[in-house]
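Here we start with a single chain on its own, the form predicted on its own, put down as structure tokens.
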Amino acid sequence: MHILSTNQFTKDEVEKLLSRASEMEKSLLDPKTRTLLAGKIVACIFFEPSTRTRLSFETAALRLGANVISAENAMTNSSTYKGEIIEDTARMLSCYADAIVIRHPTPGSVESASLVTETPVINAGDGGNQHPTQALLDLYTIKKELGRLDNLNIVFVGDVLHSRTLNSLVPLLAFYPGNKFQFISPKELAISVEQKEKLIEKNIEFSEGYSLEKALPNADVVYMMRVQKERFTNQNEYERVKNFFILKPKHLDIMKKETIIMHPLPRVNEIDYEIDKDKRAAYFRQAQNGLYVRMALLLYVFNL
């Protein structure tokens, strides 16, 4: 059982995963939890830098009793540096591990790896394409924080063009009725025509805008996203657009008291540090939730 995209899940499967994540949160320190994956080995191989995804996956495996083998900077410290293709890397990892977690900068690369092995492969982010485990922890966070997953106004702010988080989360939220999406971005980083066509095909209600102040008053979820420097070939262009949208303390006054502020992290300058003190700032709780969701996902790929 591979996990490659949120598009592979049914609503029923998503609900079961959220429920299992809740079980993992409640039983985190239960000795029985530490035996669920005893004897298993999980390989975490990351071709792009990561803090939360890699470490939370490794922690999730350890919390479940599995062992971990990993490559933190696989572009330079694995045989990829010598020219090995991702398929051959996957074949070799399947000889050593019972599950493989991969992050790669090239869209579709993780799926390519999954095609050559029956060992479960989990997509930990492939370029600007998909990040399914992030989306599921986001969904879990919204449900915990707001108590529901329907009739929400979700505002995505920043680099919506390159956001694998957005690509992964919107299809999951679309399972629930009444949700509306608004994309606030510099014009250069607006949602692509291809992305729009997919949303229209799925009858997902969305709008675009260029004013943060106009979008905030009715938002239930404000999802801030950094402008992704690594996706730019022209760094002057990056410098020009990186500061377009910054959430500042003054913005809190025009937001609802129950609104939550999310961010997949790392942040660069999208959220003023003063906002961390506000109870609506959910992004560090969001990162914590990644542990429980990834524990649930590891159990899922092992059919446990």
The other form holds:
Amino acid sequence: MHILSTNQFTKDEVEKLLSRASEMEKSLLDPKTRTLLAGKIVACIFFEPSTRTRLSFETAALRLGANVISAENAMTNSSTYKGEIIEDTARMLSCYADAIVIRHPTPGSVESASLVTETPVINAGDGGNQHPTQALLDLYTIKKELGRLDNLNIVFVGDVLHSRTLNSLVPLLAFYPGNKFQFISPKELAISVEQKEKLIEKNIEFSEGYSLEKALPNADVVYMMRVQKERFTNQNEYERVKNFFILKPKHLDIMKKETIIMHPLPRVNEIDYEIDKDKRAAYFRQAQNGLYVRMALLLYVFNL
Ligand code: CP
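Since we've got the form predicted on its own here, give me the form predicted in complex with phosphoric acid mono(formamide)ester (CP) too.
Zooming out: every chain and molecule, the one shown earlier first.
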């Protein structure tokens, strides 16, 4: 069982995963939890930088009693540097490990790796395409913070164009009735034709806008996103748009008291540090939830 995209899941499977994640949260330090993946080896190979995804997957594996082998900076520190293709790397890792977690800058590359091995492959982010494990932890966070997943006004702010998180999260939220999606971005980083086609194909309605101030008062979830420097070929263009939307303390005054502020992190300059003190700032709790959700996902790929 591979995890490549949120499009592979049914609503029922998603709910079971959320419920398993909740069990993991409650039983994190239970000695029995430490035995669930005893004897397994999880490989984490990251061709792009990561703090949360790699280290929470490794922690999840260790908390479940598995062992971890890990390659960071794999673009230069693995044999990819010598010209090995991702499929051959996956074949090799499947000789050593029982599950493989891969982050790669090229869209579709993790799926290519999955096609040559029966060993479960988990997509930890492939370029601007998908980040399914992030989307599931986001869903878990929204449910935990707001107590529901339906009838929400979700406002995504920032680099809509390059956000693999948005691509993965919107179809999951669309399982639930009454959810409304609004994408606020600089014009240059607005949703692409290809992204639009995918949403239309799934009958997912959305609106676009360019004003943070207009969107905030009705938002239940404000999902801030980093402008992704690494996806720009022209760095002058990045410099021009990088600080377009910054959430500042003054914005808190026009938001509802129960709204939550999320961000997949790392933030660069999208959220003023002063916002951290406000209880609506959910982004660090969101990252913490990644541990429980990734524990549930590891159990899922082992059919446990
Ligand atoms: N949210 C996320 O993917 O963070 P990292 O890049 O630190 O893994």
